[in-house]
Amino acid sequence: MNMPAVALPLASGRVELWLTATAAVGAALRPRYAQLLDAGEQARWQRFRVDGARDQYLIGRALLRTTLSRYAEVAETDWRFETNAYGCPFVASPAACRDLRFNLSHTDGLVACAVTRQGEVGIDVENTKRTVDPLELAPMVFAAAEIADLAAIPPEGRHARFFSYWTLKESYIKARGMGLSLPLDGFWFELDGDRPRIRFAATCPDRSERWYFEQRQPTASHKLALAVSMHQEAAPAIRQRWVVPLATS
């Protein structure tokens, strides 16, 4: 498999996001995927029913094997992974390269895999044209404060407001490393600034200086947001790039 010759630095600070389109990974790509998948991602693909989620699956490892053997010189085929109490994976092998940190995402149409070095990390990726309706789903998803702000807004921009919040939920929830354990009305994001702030209820503790957001729109139909914990006072660094694993350098 293919392996870089020097690894790309990954300093302390920096984020690296990674985007696949989905659309642009040609058929002959996908057997070469699979051969990168271990036995145990090999069975949770052959369990997917519905194609455009197994097809998403395997295009995410694919793009997490591949990126992650950027920063450093590990085959895409050697990496094992592990989970935490949550479910939430981590580089447990090899052992020199545990302090990558990494967090991967897909929806209709795009993957996208965030990497750092030691501190906790959260994507998510959202395609926007999905048919929702705010109103209904945000008493079960949002908080109070979330809930209020979306039914005060028009309703022409209920819409966008609502992949917002959901976007930036789900990335805080993914870095927290958590899952649903977390509460989802005991935590709520702040949209009027620069930057998404995120408040917390005593239901949730956190402190909200540590963390950093960023939200993005990567296509006309997706929004992304990003968590990323913060271990010093400098806004992290953040690059991304667009790729096709296997295909492009």
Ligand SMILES: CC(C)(COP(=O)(O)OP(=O)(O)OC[C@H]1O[C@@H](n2cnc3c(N)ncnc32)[C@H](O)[C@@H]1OP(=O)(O)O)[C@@H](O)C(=O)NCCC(=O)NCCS
Contents of the next structure:
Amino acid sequence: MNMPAVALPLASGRVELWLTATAAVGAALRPRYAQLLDAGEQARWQRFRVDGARDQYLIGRALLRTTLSRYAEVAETDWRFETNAYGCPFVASPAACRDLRFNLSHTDGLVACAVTRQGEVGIDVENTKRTVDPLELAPMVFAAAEIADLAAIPPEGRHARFFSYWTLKESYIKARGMGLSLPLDGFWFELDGDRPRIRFAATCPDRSERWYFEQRQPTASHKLALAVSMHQEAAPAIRQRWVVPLATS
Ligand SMILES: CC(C)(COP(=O)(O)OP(=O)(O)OC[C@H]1O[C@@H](n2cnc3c(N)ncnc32)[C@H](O)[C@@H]1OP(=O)(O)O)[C@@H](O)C(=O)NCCC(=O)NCCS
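Could the form predicted in complex with the named molecule be given as well, to go with the form predicted on its own?
Let us now look at the entire complex, which starts with that chain.
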């Protein structure tokens, strides 16, 4: 298996984003990706009934394994993962690499992996070309302040604002690793400053100061949000790269 001769450094306080456009993955690479999967991943991959989701899963695992192997001298096939009670995966082995923290997200056309050391990280990507009715969906997934904001802005801005809130909220619940056990109306975002700021209700106790959020638009069809827990005052240093796992060029 491929292994970098020298592992990339990843200082604490850095977050590296690795993005793969699924259309850039040639057909010949998919069998090689399948060879990277362990038995549990193989079984899960086989269980997908929807082709798009199945392919996103395969590319996601290939991106995850090849990305982690950039930061440690560990073969792509040697990573073992476990999940917490809410399904959040983490590095179980090699034990010496457990401080590598990651989060993965996939959507139609795009797979993304965020990697850092020690802190909590969450990433969400969404394809914004899909049709949604922001005002109909908002009461099901947003907090009161977000619903009121969506209703107050001009209708032509609602689609973009909806996906801003959606991806940010997902990035936070993913960074916490607790999925939908966190109440979606127990925290909300304010988007009027330089950076998105999170606020919490008593139903979701946490501190806004310990979180850094960033939004990106990696393609014309995709929105990305990143949540990083901060251990110091300084904002994390974030670097983004496009990659096709195992491609030679
Ligand atoms: C499962 C969940 C963590 C993410 O779901 P999602 O947005 O459909 O999927 P994404 O592609 O962004 O993320 C999936 C990846 O997150 C990781 N993941 C799974 N459970 C996780 C958890 N509890 N915490 C963090 N990451 C998790 C996995 O790596 C998974 O990919 P894999 O199965 O291929 O390994 C969860 O947030 C969820 O169920 N969301 C439902 C959607 C919703 O109602 N959102 C409201 C938005 S406001």
